[in-house]
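Just one chain follows, in the form predicted alone, and it is written as structure tokens.
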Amino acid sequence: MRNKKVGIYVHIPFCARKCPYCDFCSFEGSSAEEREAYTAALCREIASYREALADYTADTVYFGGGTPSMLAAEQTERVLRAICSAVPLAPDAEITSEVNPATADAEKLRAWRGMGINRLSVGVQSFCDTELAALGRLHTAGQAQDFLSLAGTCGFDNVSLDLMYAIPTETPETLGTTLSRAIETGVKHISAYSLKIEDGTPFAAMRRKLILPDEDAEADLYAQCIDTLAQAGYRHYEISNYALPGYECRHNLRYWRMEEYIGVGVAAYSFFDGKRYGCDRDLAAYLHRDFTKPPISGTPLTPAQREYETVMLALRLREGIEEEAFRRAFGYGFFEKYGRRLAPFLTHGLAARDGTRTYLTDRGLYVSLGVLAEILDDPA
């Protein structure tokens, strides 16, 4: 009997053109003939946890990169029969792929839609013309809102933006107008992301050159968001996550509540069958791996690496801790462990108590990394 549910990633690292400021897995240039290979190791790859997925249904599967739009409809659908061959998915399963305003027009959406694609994540970034010459993105504007009236027009009524703030020549002022546009467009999510010079970058280069804000500024465009999203009634359900009442991310939800996924692609990892493991990013060697059994490697979390990894991530969440959930899970409260190293926070309002939930505030998920680094031990 299928009474366990996982997730399917799917990374397609192929990109136009590779932004200044992205650090992530992805290469620009990449042939025809490269990507139909891919395709192709990806239905691999897929078909390798055929037995070991035996037991389970996947209830949510999300295209990431890169830009998976780069992807021919024909080879998109050739991965989604794969994952439906290896495991079935649920009735009511979330399937996204991102996608770039630039490399997608109505007819890859309706073979989408078609081929059972239920949410759009847009890389918009900004309404704010200059702010996109700044970063680097091949979409104007006026593009990204036409494409956001396209996806409707093909049938996506749930769509997400990616917008990004802290960005080159930003000011309130046209942050303002970038979430003003976005409420108007009627999506159903929003994530807004402060952008961060990572090194190797393009832009950690010209660090420099770039004028950005500092952190009291961005600060301040962060609870922008916040303000502006909640009156428009975007629920800010994680750091950098806003969405109207049922409409979470529910893949993402996955990786925050420590549920079960599985990865596929170069660079794409996974936690599955209690391990944390994934692929390196050598695209040739990806291209050329043997399959027959599937990449699960490593050892399982022991309970100090999984009670650490359950508090990172579910501090991420405005829903926190539940007291009792916890203690099924570990033998002891949360804050019956932790209440000591949180009341400092608590008397500064940087984490609240509800009941028996603990959970960080809005300015508490702004400095969440110092306060986990307060409260958590070393795992290791």
Given for the second form:
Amino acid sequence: MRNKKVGIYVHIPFCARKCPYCDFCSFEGSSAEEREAYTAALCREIASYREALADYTADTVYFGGGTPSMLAAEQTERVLRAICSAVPLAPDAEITSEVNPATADAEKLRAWRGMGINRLSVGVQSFCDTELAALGRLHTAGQAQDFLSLAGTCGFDNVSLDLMYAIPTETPETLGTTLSRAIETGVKHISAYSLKIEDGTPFAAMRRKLILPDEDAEADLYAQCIDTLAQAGYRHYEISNYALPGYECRHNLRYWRMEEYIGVGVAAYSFFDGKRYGCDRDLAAYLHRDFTKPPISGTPLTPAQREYETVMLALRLREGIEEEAFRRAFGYGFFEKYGRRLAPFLTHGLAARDGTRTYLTDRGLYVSLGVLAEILDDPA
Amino acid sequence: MTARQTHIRNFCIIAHIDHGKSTLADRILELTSTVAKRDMEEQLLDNMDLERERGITIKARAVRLNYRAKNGEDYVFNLIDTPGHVDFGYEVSRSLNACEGALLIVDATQGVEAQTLANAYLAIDSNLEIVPVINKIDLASADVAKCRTEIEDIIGIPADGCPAVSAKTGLNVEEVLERVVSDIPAPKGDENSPLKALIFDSCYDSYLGVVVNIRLFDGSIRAGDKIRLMATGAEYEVAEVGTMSPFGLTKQEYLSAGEVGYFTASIKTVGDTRVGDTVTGAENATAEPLPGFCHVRPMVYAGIYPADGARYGDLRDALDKLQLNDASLVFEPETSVALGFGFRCGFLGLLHMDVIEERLEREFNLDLITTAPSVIYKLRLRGGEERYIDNPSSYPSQDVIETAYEPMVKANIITPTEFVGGLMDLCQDRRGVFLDMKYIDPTRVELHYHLPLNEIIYDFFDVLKSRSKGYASLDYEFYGYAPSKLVKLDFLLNGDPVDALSFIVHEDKAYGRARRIAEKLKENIPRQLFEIPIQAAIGAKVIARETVKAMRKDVLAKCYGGDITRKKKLLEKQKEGKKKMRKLGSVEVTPEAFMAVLKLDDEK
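Could the form predicted together with its partner chain be given as well, to go with the form predicted alone?
Expanding to the full complex; the earlier chain stays at the top.
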């Protein structure tokens, strides 16, 4: 009986060039041998889960990075095959790959589509060339546009765009241009992240030279994203994610809804069998692991930890937390327990209720850390 | 006069701040061979670190020195060091009364300053022989001739041929010592009369108890004597008598009329031995106490709180210890909604307050929050009751007050003529009443004003200095209470008053200060999840308002699988930070912002 569902995340830690703001795990200048060895290691890791996944079907697969298009189509296909041998894919599985407009061509896109990848997440970031240059991206706005039409030609009708706002030199006008051009491409899903200067990145080193919007300007840009995209029919369903109805990213929803997923590859994390565990960033060590057993480790979350994480993650979503679902999981309703703590936020319009659901409003989402710090119990 | 007396010289050194008093004292100590040069520490007489660092003398100290004069005879010098700041005026006057003469130091590059004058007048009032000494003649800008003229014209004492020295290099300092021998009279007094001695200082020693510094005018004192302190009436048996060397106490068999020394009598706190009190025999008492005793009362009050509430006990112990040596420091427990448990402390003046604060922080390693200093207001209530208020929180509501009075000082400002306009504007702005203006010489002017003390404790000195490029000097003395239109200004955050921010202010100044403080509060209070209204109010009437805008961004924009642990950490850090938050009314702020807000000063 395979009645449980799981999502599979595959991390591809290679990039043609590392972006100066990025602190995800990825390596520049990888060799063909390294990528081949990595593909093999991924397949071993996936295979090690075969028994653990006996009760499961996978309904989402997600290739992230790094730059997944750095792998040859044939390598991607081997990984996908390995997944299929370890766990059956649901017939309607969502299979996404991130892709960089500068590193994939029609041939690779057609191959991907052919092997079952049915959703693309394209790292466009901006439709303004000066901003793309400031972000150190390898493509121009025109190339991004061409790539998107190519994706359509190659059979991808479920495409997501990654955009960035609050980037150096950005104004409400340039963000407006980027948003309307994104809408014009007809993509089904848009992720829009504010640029965060991460410690240890080149941007952090030049932090003082970067002219970045202040808190108010950034909050205004955030509001601009929400308004503009809403007018075009994109629902703001998570802090940084927008989708036409029915096109929310099912894989990412698993994270926020505390559903199980397995991450394979370096720096990939899993939430499986009640436990959270992950792999470190050591690529060389990863290449030599034998994976005779699945790398499941750690102790299962306690009910208090589960509750803490559930609230923390679910309140990122516009759907918020449903009273009865919460009661089934924890024995009491969400509002029943947290209502009093939420009262000032409800009064000031940072939180709201919709029938039996409690959620943070657009304004509330953007100060969600502060709200969570007020309402959550101390971590167990 | 006994033979012993003819070879005693009791004198002090008086000067405007920074004119070189302590440096001259060092050279005198050196020359009298009391201190070998290698043992000299700069400014030995000031034995607190803080004094040395700030170049001020906080407590009067006395030393006994031996000097062989050029006439071949040996003299005993009792050098009594006096505090140079206006806050310690009473202590200065008591120290002067213990002497027959004073060295009046004038900086040859600065000339006569406000405190030179104030101290000189005090010395003249105490009938002291004044020996002017012109100092710092090693400096290029020294003008000795001009200095002599100023001393003669302004102070009215002859200065022709007075020593011109460099205390720094030691040049001509010997001449000063010869002047002490020749110009300062030896003490008089009858050894056989009943004991009559002046307490001019006392300090606490953990082994001996209080060590009382005295000047004997009549009689003698030795161990075993029963003595009485005339102002308090307390009686003690003397345990030990002696003299003070620069290195400590030297036990002596007895002290007699004309001498300066100490006694101990198992006295527990310096508060029992008031400076200015007269010591006499318990059984054989002198008829009249020495004149001039008065109870020193604090002029300035402020709340002192530990930044970390858990250190309240440490703060109390530290204040207790400081009080052992400083009878003019008073304190009593106080509680504030914002600040928790602390103390309402009374000081002689702002400098005294600064010194105490710094000593608490430095010597006792305390982190403090001090509320805005307040003076003591006098209120006549409807129904005739009179009340003194040293704390804004005990200020009654406006409708029960018939008349409010505030303490006034008579201020004496000496300034180069070019700054007169600016300083008159300043005094005007601070509600000063002009008394008169005198030209000291063609380039310098002396201004007299009546000023409210609460204007002086509120950064007056800083502004005076900045408007005169540092040249103007100030001296003031308490003058009396004058009726005034006072109001209590409260600050409300999110509708709740923050008691620690309230202060009493003249009606005409209320609006301007309310505005500035409200703005500063807005700048210093970090954004909260909701908008926070800031209001300044007199009673129920709001006279200024500002708003701390609501926080708009506090979010982790990207959060997927791998990031959950990171997000959790971020959140935990935030929750951890929340525990350290302190409350201003109903508003929670970081400890840093809390300190910034409570240390607010609307001028700086």
